[in-house]
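The chain that follows stands alone, in the form predicted alone, written as structure tokens.
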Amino acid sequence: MGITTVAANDFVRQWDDVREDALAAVDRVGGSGWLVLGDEVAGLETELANWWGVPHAVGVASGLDAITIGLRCVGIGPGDRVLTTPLTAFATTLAIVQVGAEPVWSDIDETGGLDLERAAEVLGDDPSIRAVVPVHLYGHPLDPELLSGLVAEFDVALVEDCAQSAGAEREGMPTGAVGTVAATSLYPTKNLGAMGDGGVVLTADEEVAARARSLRDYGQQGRYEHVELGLNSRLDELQAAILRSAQLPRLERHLARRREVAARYDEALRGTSLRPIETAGGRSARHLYPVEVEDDPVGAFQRLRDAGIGVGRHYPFVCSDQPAAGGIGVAVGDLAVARRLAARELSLPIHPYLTDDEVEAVITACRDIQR
């Protein structure tokens, strides 16, 4: 394997950029004397809600916890069934299992997201399904009209997984604005990433926001008054302060750079054997730049790696095939599209610190592997 010259992410360059603001944030927290669930978390929640365009944001410890808490907030628990996508990070499935529910995996469409027309058929055939957890995969926004149609027609709860879609919008709506609750991740690789782990519950419902705040803090309603069995899932003050001072102010610039890189790839790969997996509408957040490689994707992956390109695979196994999923859940049909993309997808580098020369190096390597 060759030496990586174009990284999938570059946290050293990120640190060079944010160091002064991040250190000032650490100093601010240290000097405050308040380290858990203080003004920094509250401030981030307000600022992120305003940026996202939803009334409430609740900081939690991870994207997984954000989905788990979201499901609990809409009443999903033991014995319930939840429709979701098989092509995503396993955390989406894991959250469903953690609340005691059973995942039902339905196939995706050509954009990588849950096939919402097929989902309607599944819901029509199985009235025991009580919730849907769609994923705006790669940062591509799903159709909000179709999502709201599922809720209205089948009376299901909708918990949107927005871990990859910060900054995406469609029909004038940000992702996460259709259902009662949505979840996003603050993992370092995300469009809005912390310097550690974190997540956020997003909602327009004040009661849901209040319950999410209780659930993240041991189920407390007041100090030492535990009204239900909650979690220890508190976003750190340090992470919130760094996000407020160093990351959120740069987010629009970073999104713009991701879109610039994606546009260059779009142009360069047109007509090649590396087919970009595009959004069907709206504006993608461009968290990833996925391509489908029909002819020898594993070989193409290795050749790009050997050329120094930090190419990835998202995701090489569908969730229902994971060893941890043995004996749980139901796969509807053969999941043909999900399995095809799982086998063929490669992700090209698209982080905001890529230089123009590095983008050209990726393009050159992609062209070279076709010769």
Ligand SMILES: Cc1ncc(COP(=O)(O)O)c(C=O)c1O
Contents of the next structure:
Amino acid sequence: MGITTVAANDFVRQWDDVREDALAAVDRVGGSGWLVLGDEVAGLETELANWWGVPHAVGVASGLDAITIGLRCVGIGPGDRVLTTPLTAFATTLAIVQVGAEPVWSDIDETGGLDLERAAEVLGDDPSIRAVVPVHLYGHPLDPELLSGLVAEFDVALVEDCAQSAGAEREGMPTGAVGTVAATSLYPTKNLGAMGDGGVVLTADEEVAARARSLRDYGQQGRYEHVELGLNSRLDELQAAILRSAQLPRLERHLARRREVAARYDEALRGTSLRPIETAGGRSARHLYPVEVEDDPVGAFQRLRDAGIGVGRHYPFVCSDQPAAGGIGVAVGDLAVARRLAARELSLPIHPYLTDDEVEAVITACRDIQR
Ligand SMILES: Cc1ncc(COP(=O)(O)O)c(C=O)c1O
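Got the form predicted alone; any chance of the form predicted in complex with this ligand too?
Now the full complex is given, and it begins with the chain already shown.
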């Protein structure tokens, strides 16, 4: 008997599913003669803003750029300090550094996200911090009341990193709705994934949206009128058209499947040594299915890999320990929880095209490695 291989993502199955819609989208763009920042991008922006439940969406080239542009839109730049989480994709830190600001990494809590009570203490101790970039990691929504409390008490800008949280909600609100601006990623593995790179700036503020539109296009306001030093961070018509025709219409179904798979894992892992890392409230978007393994996590990772399971690690190192982060920021305290999860977290396969048999194969492998 061969080993069942369960991939972390399956873009071939995705293509089988979306092929017709995606090809029609390509044909539409080809026939339109307009390839960058046209009607497809504008249409996607309107449809995504409606789906997300925020007034404005601005398509950009990546999630990294969406955070970078978001920070610039709220006036963060050289000399400013920005509080963020040490356990995230390095892009979160990179965006802060790219605008010339200094990251301040504060510890997380047991859900994997920034510990917002601890964050309040750090903000109280350091009035030079001008913004907070929390991450709704794994798709688990942070507490919107605590987030808005930080803004009210410390007069900081809030730029929410929603790269993993498309579809998450808490207290009736989508993630990204508390901050002045939020950012998401359209990277292929994300809940709403393009067939390449892309990102979106989300905001309720019309002026912020206008500034993001300018910043993504060299800082132009009118044609050839450059009001500030912008980027080239434009979203292609092709990606926007495919997202509109093939991905956005499937998103609710995909989220439902992610939640179904997560519920099955929750049930099956009870009482095992793989402890699911849960949200503290609301509905997670289940971008990832993280578990904490106390005893020999690296061995468990390898044994699952050997069993054909596409297990991942999000993330094995805290951002402040990365070689590229040397000398660029401040870690507050020893970041004990972040370091613990960095050492012990494993991500089980979760994507909308997993079959029930594959889910059971993952569960069997998780049980087998306990023996
Ligand atoms: C939490 C988080 N922030 C930012 C990013 C950056 O997004 P992108 O890869 O589209 O630049 C990602 C995706 O990798 C992410 O997971």
